[in-house]
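This document starts with one chain, in the form predicted alone, laid out as structure tokens.
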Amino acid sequence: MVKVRFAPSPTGFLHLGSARTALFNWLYARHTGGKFLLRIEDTDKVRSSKKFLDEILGDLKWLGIDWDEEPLCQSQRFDVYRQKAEEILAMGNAYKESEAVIFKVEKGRQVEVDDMIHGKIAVNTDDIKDQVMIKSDGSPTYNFACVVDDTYMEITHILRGDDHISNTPKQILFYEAMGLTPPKFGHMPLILGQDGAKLSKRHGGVSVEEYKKEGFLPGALANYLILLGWFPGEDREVLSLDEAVKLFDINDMSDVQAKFDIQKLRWLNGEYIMKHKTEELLPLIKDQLLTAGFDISGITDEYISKLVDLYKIRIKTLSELGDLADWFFRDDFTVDEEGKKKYLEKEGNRENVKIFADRLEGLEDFSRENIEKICREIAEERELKAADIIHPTRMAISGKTRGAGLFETMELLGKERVIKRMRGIHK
């Protein structure tokens, strides 16, 4: 049975290349009808926290993914590393200094590693100085813990960052030490930006929890995660979890380095929302709509979710609702100051605006085609265009040059508060 595992250290947030790493660990082993595992690597007591460890798992959680057992906590495992590298030293295969327990590295010899992702990796010992296995502090270093705790855990395959390309050989010097068969190992190409450098905060956020809180919505982040190091064939984009989960398959991982691109995880951000039902939008369009500050207390859901269908086709994060339809929530929206002068100060458009709320008032139905209705005559009438009084009107009651379209929104807003807006024009 294939078994992997995803290792976290609880010293900060979620960063998007190991959300990236747990997701091809579980559509692995979820591929292959294998466990997927988590280990904490928590051996740093000072920077880490409990804080960080909830956020990490509701995070993998919130991206879908889910784990076979208990995670294991290397924190509470430091007289096993103790006891396994005090066996080491007994065979002759290490020494000690002071506290220190390090591992003696037999020089002149390759080591191979027969990588799923690159091929072949060969490294001379000649390259690799002695290893410490245990500090003097008492506490194990990264290396020899991995490998103490993967045999535990009995780990069949280790997929992760390239960045550990320069671990694998100390570690598989450990595996024959202890006698032991070292697992199938996989190096996958770093995450950059743009730019071609190491992702980085001038890229856009580097964790989950930036993009959680910005709206984007866990179907899309790990659709896209995924495909920066898998290409699922048929040139397909947009795929859930148990399709990626179907279709997977380790020797279509790409070992060419991924580019981050925030316009691509927009767009695809942006095709998840149209596809979910308002429904399942609704609750997390309101707390956007808290978070950003507007009091929707004296609002109803019918009110919001109609507003949502609106708009759900215009936006790529669900952040974006409140900047493109703050009119909806207060009088005192935000103003396009150039879009007022080029709409509002032209020659005849605001006595057109005034006309149109005049006839307005006399509808009983405020329905969107009667309102449709009255602008196109007023058009027809004053031999112009129906562009010019929808473009004033609509920068009238909202403050925008752009939005969904003018006569939905206008019934949605009701009649009372569209022809207060178009008649303060005015003013």
The other form holds:
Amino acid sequence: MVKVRFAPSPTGFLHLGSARTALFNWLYARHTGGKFLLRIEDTDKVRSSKKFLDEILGDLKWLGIDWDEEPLCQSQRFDVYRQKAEEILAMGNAYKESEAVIFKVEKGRQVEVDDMIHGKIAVNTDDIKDQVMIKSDGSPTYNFACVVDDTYMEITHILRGDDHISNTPKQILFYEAMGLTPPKFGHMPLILGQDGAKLSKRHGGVSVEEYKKEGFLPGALANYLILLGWFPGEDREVLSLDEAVKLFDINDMSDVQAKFDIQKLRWLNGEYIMKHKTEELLPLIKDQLLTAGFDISGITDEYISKLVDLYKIRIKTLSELGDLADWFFRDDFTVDEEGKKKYLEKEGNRENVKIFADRLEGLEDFSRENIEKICREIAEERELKAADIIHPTRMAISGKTRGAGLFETMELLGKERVIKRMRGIHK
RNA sequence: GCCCCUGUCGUCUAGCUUGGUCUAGGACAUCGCCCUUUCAAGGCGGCAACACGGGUUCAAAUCCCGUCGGGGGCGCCA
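Give me the form predicted together with the RNA now, not the form predicted alone.
Okay, now the whole complex, with that chain kicking things off.
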């Protein structure tokens, strides 16, 4: 049975690259009916914290990743590492130096790795220094603990980032020293920033948490991350985790590093938003509005839902709704000055809005159809273009030059607020 | 410096294993048109790539060699 693992270090947030690594391991396990395990690499007592661990696990769940069995914590296995190192020492393959236990690397031979993604990789041991297994303070080094634990956990396949390629021969040497057969390795290329350098803070968001806050949907982020390095075939791009599990094939993974393209992620997110049911979007949208400082206490879910229905095809992230539709939540909405100049300063336009407002006063059933009818009637009577009524009116009620259709927007806002705002521009 | 990975449109990629079907396909972005009350969405179309140089071959994006470029690693960090 396939057994893979994801081994985060709780010394910081979950990086997009790590999330991608986790995703592919999970995909491989679920596709093959194997197990996906977690191992917490918290050997660095100073930098590790519970807070980071909770955040990382929370982000994994948020992305749709679940794991089998309880996570293994390295901090609780120091005795095991020391014992294994002692065994190697006893066999004469290591030596001690200032309390540290150091593995003796046999020179002049080749270590070969049959990488699942790259194919054969060969390294000469002349290029590998002797390796510390146990540090002077008694804690294990990364490479050593990794091998001891992967053995203990019976990991069959190790799928990790390209940056670990040079660790692999060192680890294989440990496996050999302990008389073990190494698992299969697969190294996936790293994600790069737009400028081709390793994806880092200066490229914008690098943590899953940041994208979550921005209003990206987990499905969209996971979908995008998966696409960065794996091609599902048949020009498929938008696919759920379930579909990805079915289609996943490690042989289709790319061996070339890819640049992170926020534009494509935004597009994908937009696709997910518009296809999502409004009722599923609602709680997420409300969270966004709340953090953005909108007071939505007096507004019903039903009412906000209507706004979401109107806007979900127009936003790429959930946080954009607040910017685009602040007029829905407050009377002191922001006004597009360019648009104001263009539509409200234009000769006759304010007058058109006034006439429109006057006629709307007497309208009983304030429906989009009726509103539109009146608008078109006025245009015809006065030989105007409907646009000369529509644009200034949109400016008057929303302060924006863009947004949902005017008549449905008016219906949504309600007669009273609409007329008040239309008259407001004459002051 | 040494070691390793890698190089198809601006970006993600299909094609490369089994050379000809590739005047290189799709998607994002971009540009134009249609629809239209704006913005989106949708529809249609345009621009745009085999890093370079040598081979091998009747024929190379596909095979071989070299050059150049990009990335990663060389910690008693993980």
